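Single chain ahead, by itself, as structure tokens, in the form predicted alone.
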Amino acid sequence: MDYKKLFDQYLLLVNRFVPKPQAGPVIGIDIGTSSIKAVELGQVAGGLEIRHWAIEPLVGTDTKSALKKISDRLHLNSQLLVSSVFGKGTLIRYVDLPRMSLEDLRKAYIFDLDKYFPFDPKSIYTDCAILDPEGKDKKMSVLLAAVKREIVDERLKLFREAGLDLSRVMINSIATANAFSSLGPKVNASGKAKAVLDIGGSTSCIMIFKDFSPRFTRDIFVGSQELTRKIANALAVDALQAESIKRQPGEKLAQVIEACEMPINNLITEIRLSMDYFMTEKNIQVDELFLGGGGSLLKGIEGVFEKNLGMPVKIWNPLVNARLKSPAASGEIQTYAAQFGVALGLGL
């Protein structure tokens, strides 16, 4: 008798009438070069919703100290607490192979590692995930991720040095595929792409989705950090004052888009490198570019994109189609909105 067949058939019964735990809340937190962002997302009848949040600038290197504050203020306790990682040291391929399970896959393609990272594949963490599970075609789509474990290790000891237990580690990008596939845009199926660019402090990232599944992903070494560097050297004001004029240039945009002509002049020539080998290799055109992260609150930035790109530019604004527990906080929390799409893929 088949013992095992027997108590795996007695385990799916009981499963069928164990009622589920409800899923606790899920924190998103996204440390960047120049502040820390957080989301708590809970689940509610109808979906998500972001109970709270709270962004904390970071003060040269101190990061712990920013944690902390972001700790205390969302009283971070038993809250299933989710971080990702970005950067030189990371690593995201896309490839096409035969169709298979996830269990399957992952147990496959960790023997061909060294043909899909330029790493030792001892030096690395790494996953996998399958982008069209119900396909039907003998290929599938896959995506391939890495990590240099330094990197990894380094961003778990900084947690349990603020005395928090993170529970999962990301790439930024993924994050980032997370939230525009679930809160993007609604947008009708055309068969072209919607490329994503987060404008990070040092990097910045670009995302080409084809109905809504990430298709390709390219770091660029260019963020805002540089913008506001452009601009205080331009305007003789220090960093904080060229923050905040970048934001809200009033009577100086024209100084100020003059000011960041060359690192948007760089980001634009990336991006259409990117998109030019993109519709090149999959024969698939990019027909709408969305902005996120610190960088897109230059005023006036994607009407600079889109004269130069020929294509229509947005600013992504991911709590559109998120809830909020408070709709009285609000009006605070869109003045970020543009930062928070990592910390909210992240919490999803």
Ligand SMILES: Nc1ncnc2c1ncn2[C@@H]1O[C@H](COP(=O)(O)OP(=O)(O)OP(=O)(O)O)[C@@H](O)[C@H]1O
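Throughout, rigid core stands for the largest set of C-alpha atoms superposing within 1.5 Å between the two forms. Here the structure is a predicted model, which means the values were calculated and not measured. Numbering follows the first chain given and starts at 1. What changes on going to the form predicted in complex with this ligand:
- Residue displacement note: Val82 has its CA displaced by under 2 Å between the two forms (rigid core superposed).
- With the core held fixed, the Cα of Thr61 is displaced between the two forms by 2 Å or more.
- The rigid-core alignment places the CA of Ser101 less than 2 Å apart between the two forms.
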Given for the second form:
Amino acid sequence: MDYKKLFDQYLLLVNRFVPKPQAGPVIGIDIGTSSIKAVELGQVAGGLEIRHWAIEPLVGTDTKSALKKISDRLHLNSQLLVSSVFGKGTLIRYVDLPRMSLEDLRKAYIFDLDKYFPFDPKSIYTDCAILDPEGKDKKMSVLLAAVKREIVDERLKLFREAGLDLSRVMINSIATANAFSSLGPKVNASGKAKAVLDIGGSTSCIMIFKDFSPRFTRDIFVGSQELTRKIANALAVDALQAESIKRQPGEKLAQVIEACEMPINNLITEIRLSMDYFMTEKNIQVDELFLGGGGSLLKGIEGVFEKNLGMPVKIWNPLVNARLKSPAASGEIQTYAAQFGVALGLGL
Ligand SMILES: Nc1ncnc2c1ncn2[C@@H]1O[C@H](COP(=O)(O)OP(=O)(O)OP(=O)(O)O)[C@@H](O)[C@H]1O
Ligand SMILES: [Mg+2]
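Given the form predicted alone above, produce the structure of the same protein in the form predicted in complex with this ligand.
Let's see the whole complex now, leading with the same chain.
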């Protein structure tokens, strides 16, 4: 008797009844300064599906309570949770290094941490990625990321205290890069670079992409809350009223735009510096800017950018290229689409 054949048949039979491990749902949770955004993503034939989503404002409430509300709404228990950190204490470096495997890169660059980051190597968590793994040049483009340990530990603690198990922590801009690469606008390959500006409540982040792969990142500490303050001053109203006027300016639009022009111009100055630096370093011109984040929802903001930056500026809706499961589609997620770039990138 051929026992081997018999055993193989037995294994085949057993395997048919053993449930296959499922790729569990992933939830990206972006904890901003103005609100928490969360999306549950699933893979379906032909693309990505948004199964559930939630947004919780952080005004007048603490982060832990808002996170618990998100957890209740999305029934968080066994899903893989991915969140992010940003701002001071996080750093991304782009460097060219001799081509090697990711495994070798991981072993090699940690000996030079103090060369790449202005932090004590013992005080950070760090990781790296090869941005052109298919490249044939002797040199490869590498992204190195570092985050102060206390920032990640604080994030883990927040989730633990909300009764949640956080699986991964990323940096906001890397999530944005993921989202832009997968769900970015369809643009013609012009050989030129594209830039994305995420305008958050407190912080904005400019990223420059070559062929949808990030090559430059910079945080700018001006956000949409600054616009609210300027509107409050110009129209002599309190912060709450200014926020509501900013969202629905109606016939006050011209006054609102005028009040916001100075902080927007400050942003533009920083962006121009970044683009000039990129041009000098890489010899690639940026020919288009996409705006995302809640700050991009200000009516007419792209016009102000376009006028003062002298290049086409568009609002990036990361939901355009994602499929929505019917209950999610019937919701109002489209209203907040611009704010979901980071959460989507985390889910991806
Ligand atoms: N319809 C709207 N029009 C204008 N501004 C808006 C609108 N909706 C939201 N905003 C502004 O967007 C900002 C919040 O955007 P977002 O959710 O991207 O920020 P965040 O991620 O919480 O902040 P950060 O990234 O700085 O931590 C707020 O300042 C809010 O006033
Ligand atoms: Mg944000």
